[in-house]
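Presented below, as structure tokens, is a lone chain in the form predicted alone.
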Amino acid sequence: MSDYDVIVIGAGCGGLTAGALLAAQGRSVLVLEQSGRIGGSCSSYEKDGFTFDVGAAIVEVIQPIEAVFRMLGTTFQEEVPLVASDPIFTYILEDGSRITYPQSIEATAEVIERISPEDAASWKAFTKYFSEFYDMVIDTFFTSPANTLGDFLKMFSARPRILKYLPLFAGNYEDVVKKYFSHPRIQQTIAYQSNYFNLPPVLTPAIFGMLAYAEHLGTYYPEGGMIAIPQGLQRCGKRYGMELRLDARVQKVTVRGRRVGGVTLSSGEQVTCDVLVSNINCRTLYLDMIGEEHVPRLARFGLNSYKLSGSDCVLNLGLDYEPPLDTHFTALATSVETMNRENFERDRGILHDEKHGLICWSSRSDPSLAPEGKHSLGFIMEGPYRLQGSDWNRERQPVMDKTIAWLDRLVPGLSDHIVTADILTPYDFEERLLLPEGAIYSFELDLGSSAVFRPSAKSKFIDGLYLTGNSTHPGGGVPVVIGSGLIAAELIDRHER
């Protein structure tokens, strides 16, 4: 008989959300985290007395979330509080101008409108158009498995309308921005939303367009910081008998045969289980974990093929003045043109002393982030893993010099206000999340990658075998990693009674 039920390896959104479901299932369920903290990228952490973002710093597209809260018996915000962002974004363009949206589809129209009416009427065009899309990709594509070509075809036949919309699975974010769109402050603010993916609009599907709509059907911060949204994850699934172990690093997954029978801990602890569940990056769990001898010639071949994603710095600030911005998120963004070339001198490990990225002001949302009378800052930017002529060891320190100097020229005073600063870089993610080469979304989320291309949900060769969080479909970020687990969860009650 076995230790539990079900294993699952990472504390990350994705692992956590399938134990909770797993345990609501009436499972006997064991949460494995190598570290001291869950959530992964998605966490928290302090330092002088600042709560800081470990990486992802916004909450949107909540539908994914929403269910499985209520499959929890609870609700999202129940568990998570949320402060709604209204204006959504101010972006800082490349000639240093500033365009902030509202959340209102109607009043963006109307800023849109003093700047190019043109576009104005393209912006209600393309609203209705990914309005349409949205709601029917949001309940199948995120929470649907694509484990194989008829899994990915059931998702059209049962949104027949879908079809309409093909075109978006073969194009990319760069033809949808310049079909709708002709004045280049007006594309600038549509194309940035491609950083989210960590690719340039000519690499980011087609199908993505959607989020520059889905932004204005609530975009939020949650209270407590993005630690918030894992620990109202845990806590759910504490109260169904999941169990949760931190500083529990796995070495080693056992398979008898074709079926996995449970894990050896870096300490030399072994515990078995009937089903594992592995919510971190596939090719560490395949080739490395499990071990080649256990994986297929091909498949080998396959995990190898895929490219990493890129990775990211995150610049956070301790701050004793309230900074002079007037959202609690702030784009500089730039040009497709110079999107598409920065993205290639990344790919050369290139960096710019002039950042594109986001500014999070997170202590705008909730002043408890900060001590009183202060503020917290993030700024999450381009960060290659490897660097032409050097590596993060020499560059951290000038990274963040460049960094604060450059945001000084758009936050007036910043330099001399702040009291505490950390620069996270790919080397810590890479050491600190086992991220392989900081890689934040595992791989990249370019159409080759994407779906039924990327690697399955449940196994193909090795039995009682899942895979949740972003190197499964599908993909990277908050709401679509907690779709990953909800997958995993219902492929498990489908294939493992």
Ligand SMILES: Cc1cc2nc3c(=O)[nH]c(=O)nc-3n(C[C@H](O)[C@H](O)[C@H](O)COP(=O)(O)OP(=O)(O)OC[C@H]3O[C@@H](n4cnc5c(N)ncnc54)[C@H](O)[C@@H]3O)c2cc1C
Second form
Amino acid sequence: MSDYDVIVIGAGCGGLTAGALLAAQGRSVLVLEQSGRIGGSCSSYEKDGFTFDVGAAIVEVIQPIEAVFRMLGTTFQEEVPLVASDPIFTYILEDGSRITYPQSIEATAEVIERISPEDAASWKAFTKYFSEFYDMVIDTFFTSPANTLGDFLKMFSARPRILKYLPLFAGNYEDVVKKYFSHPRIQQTIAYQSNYFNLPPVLTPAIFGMLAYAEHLGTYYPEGGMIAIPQGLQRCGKRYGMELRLDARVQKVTVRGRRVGGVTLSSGEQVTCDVLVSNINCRTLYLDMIGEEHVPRLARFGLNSYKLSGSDCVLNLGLDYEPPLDTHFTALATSVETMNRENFERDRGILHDEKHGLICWSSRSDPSLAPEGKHSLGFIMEGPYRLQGSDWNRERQPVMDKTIAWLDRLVPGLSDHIVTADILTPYDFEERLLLPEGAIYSFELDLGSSAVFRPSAKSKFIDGLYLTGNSTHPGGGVPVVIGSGLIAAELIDRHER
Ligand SMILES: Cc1cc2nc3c(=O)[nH]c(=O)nc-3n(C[C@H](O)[C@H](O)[C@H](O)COP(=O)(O)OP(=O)(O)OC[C@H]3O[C@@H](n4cnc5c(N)ncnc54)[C@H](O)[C@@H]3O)c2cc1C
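Next up, the form predicted together with the ligand in place of the form predicted alone?
Below, the chain from earlier opens the complete complex, with every other chain and molecule after it.
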């Protein structure tokens, strides 16, 4: 008799989703989290009276999250009040000019029309094309397993019209931007979205063009900060009896024969289970915690061949004035060519003084995130793990200073009004969240590491072991890992009776 039916390693959004849904299936579930806080990269912390986000700062494509909360007997909006960001974005472009896109697709067409009538017509064609594609994949791709080619084909066999979109599976994001848009300023606003994937437009899969459409369906920020999402999941899980232990680091996974048996914590304590769900980087799981002797040679080769995804830096500022910005989200955008070049330079460890990234003015949507009359501002920007001729211990302060000076040019008065400042570097993500090399999506989100090519949600060589989160299909991003938690729970329901 095991201590628990299910143990979940890691209280990120993927682990909490799987844990809550499995508890709702009537199983005894224990979630083990090594840090003192839930949510992993989708979390928030306090400093000097301000609430700042750890990593994720924007919520889009909420259908998988809504589906999970419905399965937990409630609704996303009821558990996690969301503030819609409308206008969605102000883009500050390479030439310093600004464009603001409202949520409405028609109103956005009017904004584009004033700059380029030709691109306004293309915007309508672009949104029509991707709305049809989005509707086809949103209820399948993000919430269905892709363990085998058969799964993948099954996913789409009911939707033969998907064949029309086959070129999307071979193309890249740059092709999409240039096919539809010709004005350099409009191109920059559409190209910006490839930043989310931590890949240059030339390597970002063309299918992600759907994001530039989908954010017009609703772009949100949760009241209480990003941690409100994992808190909502934990609360639902608790209603069904899910247990959570913080400061509980799993060191080893026990495998007997071919079957998982439990875990050993860093304290030496052993806890047994029938089923194990891993919400952590699966290369660490298989090669360090389970041990190479239990992993077939081909699988070891496969695991070692995945390229870790890139990392980022997050600068968090507490301000004693209202920043002169128009929207919660301000994207510092640039041309496709600059994005490609900077990305390849980043891979070589080169940092840029002019940072392109996302300014997130969280206290605009939720004033309670800062003391009365003050404001919380985050900036997500480049952060390669390896730096040419230096490292993050040396660069932490200079990068913070240079970034503040750069932002001060775009947000007048900023540097005179900072009352507290903090920077999270790839080293922090590695040390605090145990993300190898700070890789924010575990492995790259290119097509070669997606769907059937990403590690399988149901282990192919260890019985009773399931993956959720960044490491497995459908990949990284908050709604996406929540979809992966749903997939893990459904696979367990099917296979572990
Ligand atoms: C800077 C940054 C910006 C981002 N921006 C966005 C955004 O705006 N929108 C968006 O949708 N996504 C964004 N993302 C991505 C998104 O945050 C992640 O894809 C998602 O949160 C990952 O969730 P997860 O469940 O896979 O696991 P994680 O969030 O990685 O959580 C895993 C948990 O496991 C714990 N853990 C690790 N090892 C052990 C162990 N041995 N024992 C016990 N516990 C362990 C960790 O402490 C952690 O809490 C961003 C990420 C970062 C870092």
